[in-house]
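First, one chain by itself in structure tokens, the form predicted alone.
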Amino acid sequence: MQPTVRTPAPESLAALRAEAAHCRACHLWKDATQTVFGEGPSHAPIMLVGEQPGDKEDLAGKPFVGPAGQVLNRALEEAGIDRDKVYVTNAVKHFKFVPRGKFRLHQKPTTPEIRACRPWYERELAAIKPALVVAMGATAAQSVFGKITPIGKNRGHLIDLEEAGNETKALVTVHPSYLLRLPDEESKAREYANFVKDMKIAAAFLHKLKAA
């Protein structure tokens, strides 16, 4: 007779957030103000994953509240997605930066730092069980898929997210901060429109789920 395999009960987001506040899995906690954990409904249908908290997020303790967050909010609204109904988090939960006078300049997380923080993403994913995970940027895509995943080749279509089960899909797009770094207004407008287009793919998928 085969032994019964018991699936552990999903952890609550509140418990995960409290535990993550004391995370020492990598060195980034030493300089950061605090852990910036994910935020949103406990059973959100869409989970948005970014790179890491920025300066504003590090100080506020909330994800996507700075300039990139404003771009994200505008794109979600144009796509017909209510941000209050999605779960927003980052692949890395501490702000990585280099000091430059009065400023703290963002630094891209390394692969070891992404791997050290990935268990938090995995536990958020298991707790929420979203229908769709949107990976925004290369760091997020690496965390979501567990390997380096080019944005250009994977953008614009739904991908089966095997780790989360057959019903969960993933969508790859750029990070909103990329749109802020573009050098001219023409490229900013073009790439922002493409970003909204990706978010509309997410909105259409959500609409299809509700109609089913």
Given for the second form:
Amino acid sequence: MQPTVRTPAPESLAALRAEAAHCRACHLWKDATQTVFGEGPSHAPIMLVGEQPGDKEDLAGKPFVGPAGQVLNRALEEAGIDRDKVYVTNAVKHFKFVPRGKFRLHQKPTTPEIRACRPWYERELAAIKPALVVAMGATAAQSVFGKITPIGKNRGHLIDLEEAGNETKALVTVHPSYLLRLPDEESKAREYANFVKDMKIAAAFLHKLKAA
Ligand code: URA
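Switch from the form predicted alone, shown above, to the form predicted in complex with ligand URA and output its structure.
Below is the whole assembly, all chains and molecules, this chain first.
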């Protein structure tokens, strides 16, 4: 008789969150205030993945509550996506920064830090089983695809996410913080419109899913 192969039962998000609160998989926990775990419905059809919590998120313990979160909220609304119905998380779950006077300056996570944090993303993915994962920015894309994935070449279309099963798709777009860093109003407006356009692809995918 063939042995039965059992895949582990998906874990509850509450259990994952509690375990992640004590994560020591890399050194970033030492300076951060707390682990900022993902947030949203446990069976959300869309999972949005950012880079890492910023200053405001580190203090609040919630993802995308600062300036980048405001840009994200506005774009989701314009695309017709209710933020309360999506799961929002980050590739790296501790704030990485260098102190500068009274400020804490964001630092980009390294590949070892992204890899150390990836099991949390994998476990969130297995628990939620979203139909669509939206990777916002290079760090998120690196985590979601498990390799460096250029945004320009991959953005704006649905990609099969083999790891998560045949049904799950991925969409790559820019990070909302990128929009805040653009130097002039013209490029800000253009890039924001492109970001909303990408979010509308996610919205259209959702509508199709609901109609099926
Ligand atoms: N940038 C991110 O990538 N995630 C957040 O939660 C906030 C800012």
